[in-house]
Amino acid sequence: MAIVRDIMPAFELFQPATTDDAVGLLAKYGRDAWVMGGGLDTFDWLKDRIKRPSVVVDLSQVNDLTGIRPMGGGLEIGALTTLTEIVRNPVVKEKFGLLHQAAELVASPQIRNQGTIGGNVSQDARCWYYRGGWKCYRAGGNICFADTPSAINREHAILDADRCVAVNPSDTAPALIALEAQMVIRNRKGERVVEAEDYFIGPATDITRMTILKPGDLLTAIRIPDKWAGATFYFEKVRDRQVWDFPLVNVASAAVYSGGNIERIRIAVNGVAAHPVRLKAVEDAVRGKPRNAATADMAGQLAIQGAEPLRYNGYKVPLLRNLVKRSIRGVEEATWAS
């Protein structure tokens, strides 16, 4: 049967006048409730009648959850604050540069006006199976219809797929990453902070989310400390169209430079997994080594060890390591050759 298009299935509204209301109402309705920030993602998902929550918590009325503040020489960005803030913001781009590269390239301009850093970050998966209604895993069938000899699979998984071969579409989450942001987390028994890496989930841990959040819980904050602040960015995001597109493959990537060498550094990409993948191996091969080709070189090998890509992605494998590639050496010294 054909799916019944831009036509929202009755819900309950609920909008919030402050975190604890919001809170408080996300533990009374727990499964039944859905969170809605800009509300980008959410009306896709109601319009398309795929999503059928019986209450929709609106956040756009709490004032607390919004606004970029200093904290410990560092930041605290509230979940609400638009993407349009956070590009805007002179303390952004002067300290932690990464972030305002990152969302100053994700969809549009009008999106980035109303779409929310929370939002941009918990983001459910675009696989175009799984927003078409079908019964996949991560709907709770027993198939991947785009991990198939038939699938249509350009955009999907290369690294860490376990059933489910879709990814995480967020341009902001890699650049949380290299941060060392943190992400606050608020339900009815408190508050807990956890590291952005840890933030995210796979497959393997939990099919249905891509987030640790559960039923009850509300992302309220994220944090970035000064560890990096002022250090050398880089960001580079590779999609099919030049403005609204979500990543084919993007990098992040935060490093201290001492005498030509690299002291410290952290790269994440996205695009590739279900989750966005922090490359240990990789910082940890070229910390002390020289900022040069060969460093650059064995870091890209080193990015696609594992990946296994599907009938229509392998060229994400090359993509992949030359992003890897220009964020050691950077764009103007690094080489697309294969």
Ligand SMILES: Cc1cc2nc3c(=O)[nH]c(=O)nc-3n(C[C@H](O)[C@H](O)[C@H](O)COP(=O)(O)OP(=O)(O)OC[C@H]3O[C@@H](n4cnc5c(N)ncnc54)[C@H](O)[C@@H]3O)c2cc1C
Contents of the next structure:
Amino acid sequence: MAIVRDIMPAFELFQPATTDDAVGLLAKYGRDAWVMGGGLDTFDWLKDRIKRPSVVVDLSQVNDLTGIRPMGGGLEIGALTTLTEIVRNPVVKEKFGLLHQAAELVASPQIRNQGTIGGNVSQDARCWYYRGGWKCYRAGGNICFADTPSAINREHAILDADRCVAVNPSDTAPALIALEAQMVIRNRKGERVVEAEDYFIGPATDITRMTILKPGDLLTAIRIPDKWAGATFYFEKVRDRQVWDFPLVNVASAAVYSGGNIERIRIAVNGVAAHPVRLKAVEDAVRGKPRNAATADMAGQLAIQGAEPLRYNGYKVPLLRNLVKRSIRGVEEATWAS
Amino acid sequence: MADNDFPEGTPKGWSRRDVIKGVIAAGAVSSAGYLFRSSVVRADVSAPGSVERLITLNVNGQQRRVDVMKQETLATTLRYKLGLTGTKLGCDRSECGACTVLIDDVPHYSCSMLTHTARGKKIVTIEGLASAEGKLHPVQQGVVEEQGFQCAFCMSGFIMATVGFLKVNPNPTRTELAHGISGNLCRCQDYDKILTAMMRGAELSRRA
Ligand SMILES: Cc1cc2nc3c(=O)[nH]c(=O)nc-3n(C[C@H](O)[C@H](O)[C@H](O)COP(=O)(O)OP(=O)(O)OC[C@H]3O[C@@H](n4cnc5c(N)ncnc54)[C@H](O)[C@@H]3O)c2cc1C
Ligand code: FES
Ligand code: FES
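Same protein, different condition: the form predicted alone was shown, now please give the form predicted together with this ligand.
So here's everything in the complex, that chain up top.
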């Protein structure tokens, strides 16, 4: 339980007005600098004194990082755009409803009013051992406290664990992967664009990071191509309380059907591994197949292959299977109403 | 001793509230000394984006000069520096809504925003809702008419969240309003009656 403890320890605060200045500050202070969007992941770390950056670069005054603009047939969303702005944007709703649904299901209204899409995809793991300051693998130590015989690990990973069993908690990440979004990253040396799928990394790549971002890197925008505009979407998030709570498991799929068959499909899930997982094997297996219960069952079974539950998270295996099933068969049930 | 033993408007007089506020402010200052030690990295104060400690905030329509630490949250500034204790601190972790204020008409958790981030923006707290003549805001009036709260610790947060939601959605159904103010918790579990009061506030707002 959080304890209200006076005020955060001191840090130096910068509020640059342009992307260039922000990138310059990040280059200058390197590892000492912490990037802050809405701050909703940041403040817990600082208040709890688990992370103690000496410099915070608050992006809130950088106007060129906000807003949703048309690009090609798709959209470019500034990294600092709030989740509420995304939820309210008519083009997102009409053409890329998957992202609309995912963003609307994040946390609470006030958090969506301030939390940015850049922060949402870059947020850290929510494992309470790690966030409680225990010196685990992810924190540079040599043990995973969530993977011991007496550990409480109901929320932890069933797939792809490598020493650390924490999961990626983002709701928008799987939607962006399904939509084939691209992440635009800048640092002092220039700009690069990576596929959303490759933005997220697991412990096998680097156990201390959730994304490919390194000190000095700034995520400036997320591009949504027109490839899946107007496709049939399915997003479902299962959580304990219907507000605030992170996904136990979520699923995002984008599909184009023709004549009752699955012409193309992309499916990604989160809450099951340290990175959002694109289910490529499932996509390959169902492509060209009729959209029916048999195909959906097959997809669900395939999705859980290789799942290795811990002591308290076995329920995630059937949950993942059923969500993937529904993402193919149960699209009508998912029609989300505000 | 009741509050009105010392009417708040008494010129040069100290109300009980003022004495309490003074004590709170002094306590906050004296116990916070260790926070002022400089951070490890020597900051270049002329760098682009460096910030001042003495800033002006637009709170409830007034320009307020205030000395703010860089790591200070808006809730701390409002409560302990500006004496606006109507904004409550429940969790200090974005998990309860008691600290909700409006920033440029949008509800935010003031426990989870740096005061510096709110510079140049229009901040409205529960103290700023009533008119200068003391006429309650329609949503406050809704509470007077329907009650709805028990201990009312959560009340200012609920009212601010509702006022903000109504600016975007002035004619909500009960379900829409419930969704709109779902970022606020009530420890007394009085949700149904709170919703009734807030719906009444919505109705009064439309008539106002
Ligand atoms: C109580 C609570 C409940 C929540 N529930 C959910 C939920 O249900 N689903 C969900 O998905 N999320 C949830 N969240 C997380 C919340 O949605 C995210 O923390 C929020 O979207 C992050 O955005 P931010 O801008 O506030 O992040 P910040 O705290 O500003 O940033 C988060 C991280 O990203 C980095 N970062 C931010 N912007 C950039 C950038 N442009 N370039 C490089 N790095 C950057 C920061 O350095 C930091 O490490 C919850 C958070 C809280 C506090
Ligand atoms: S005190 Fe800010 S949300 Fe609880
Ligand atoms: S009335 Fe007591 S917390 Fe809501």
